[in-house]
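Okay, so here's just one chain, in structure tokens, the form predicted on its own.
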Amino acid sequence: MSDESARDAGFDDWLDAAETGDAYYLECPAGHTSLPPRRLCPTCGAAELDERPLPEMGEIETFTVTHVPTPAFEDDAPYATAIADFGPIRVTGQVVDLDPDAVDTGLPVELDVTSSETTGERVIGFKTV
């Protein structure tokens, strides 16, 4: 994105840390886990959030594949959308590297930030390994 002002500071720092390979999730004194932007843990209302690092490698434990996208996706389609688990968090992607009707359960994938092909925009992306 060129434009600064129309950079979402929690969102976007969050992908320029993944792309240089330091994704992080957010836990709560509690242990509860999510992803930024938070200011409160979403589960117990904390303010408390400690910024860990994002395990290298998940695995697919669900997905859909898209064929007929809403406007602001549709010169990505077809793609599959997944969700990733690393351990202490899950993570919604989609899958770049691979033709959407081979995606399956059970793959393992690394985070990876990529364009959306319609927007341009930075997505969340899933490459398997």
Given for the second form:
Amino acid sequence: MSDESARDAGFDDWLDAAETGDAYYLECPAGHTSLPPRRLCPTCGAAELDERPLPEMGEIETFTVTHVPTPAFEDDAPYATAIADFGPIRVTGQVVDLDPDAVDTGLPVELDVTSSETTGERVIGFKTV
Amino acid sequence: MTGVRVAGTGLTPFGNAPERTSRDLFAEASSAAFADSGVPREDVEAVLYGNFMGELAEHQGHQGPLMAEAAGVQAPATRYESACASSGMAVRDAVMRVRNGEHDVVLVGGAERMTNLGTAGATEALAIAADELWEVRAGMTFPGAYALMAKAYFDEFGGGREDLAHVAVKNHENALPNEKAQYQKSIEVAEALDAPTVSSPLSLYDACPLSDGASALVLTSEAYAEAHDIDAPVAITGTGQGGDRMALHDREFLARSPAAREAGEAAYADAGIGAGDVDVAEVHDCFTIAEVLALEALDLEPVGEGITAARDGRTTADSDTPINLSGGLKAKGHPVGATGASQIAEVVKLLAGTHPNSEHVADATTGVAHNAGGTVASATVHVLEVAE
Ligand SMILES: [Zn+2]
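Right, the form predicted on its own is done, so what does the form predicted in complex with the partner chain look like?
Shown next: the complete complex, the earlier chain at its head.
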């Protein structure tokens, strides 16, 4: 494990932004999108990456309810992990406000940074709209 | 460019051996490979070794020289880490080194010690094949990632848990005569469907087990095999590698494996064959859905139809193109760093007529081995052909 007091620059900044409703994605001049931390577009290598606001609403594209977690989510299981499509970018997160059995594809969601019941660490979450 | 022959193969039993060090496992596998090959250890010019989680399982880095030593070989050694495709990558590099004349004889293989970590520890270790920041910290496990793909597949193409159960049943059936397999036990579809959920829609019987084990191959140039009268009837005639974005959510399709397609197309072209020439294949079925995705990526099944292949008998032992006659990762076991080279070993024996399941592919001349890392951000495919 790394030093837990050290932030992950770029990633933790993104979580900070998401907590205040200011989540973003990166876009290069050719329109390729990505998530930070990035210096270069992963698709074309362009160095000019603009921060653009993440659309408020996403939609669950696929999901799973995990019963056998890693130790970092021992007390959280079972929990639903989903990939939500926000249009220009997809994000992986945990569905936080629904019984895992009620989660379904097509559900509209918003980002909601939550925390692990096991470690207290911040976790990218989705709440249904 | 010289041809590459497989002079010898060696495997440990795959299974539950938490007390065995990876150096001990690799010593056993490499000894078996040397004994099988008739090649003297002193002729080895390089050791290429695949391993994924040695830092976590054994607190051991810098494993190349350690494993050369364990194998009783004095030659420069390199460790390859590409998650579950680690030894597939090692084999690919070994093939290229022999082809370009750099070496005449190489020892290549891999090992993994996993069960000493326990289920939670091994789940954590396997998860590091995914994007730590954007996937693992959201609670995505390795089974969870394949579950996300399985759910996406069902939604896009249809099929369901029962179809996947047929993949597990088939691979368990294939493992019955394989003495190195972790499970030599048949299972029923109903039993698989009743198994506890790991990560929905995948249950325990959709997942390969945690395994300890090692694999080794002695590869030689064609010229060396001829000059030393080495019995090496199978050649590696094609090698290919594919890559993709690390995180599943960054891929264009959630229910396809373009990296495996890229590797397969390259390997087929390299060998001068097409998918229709493949008589038998070992594919990377870390989860039942992974076998389905691999069949489609390798053009052994049309996209969207691989899900019914096991159920409808198109991949069973008595079919035209049996898949995972070893039992696959599902039943043979998946000591991750050993898997890629072990698949090559199985195909060699199937083609040479020395495998307990060779009777099912008596006339086979062409086999394929597909090895995948993570959610297939890395893949290798090798083509093997009977050369004499
Ligand atoms: Zn770009």
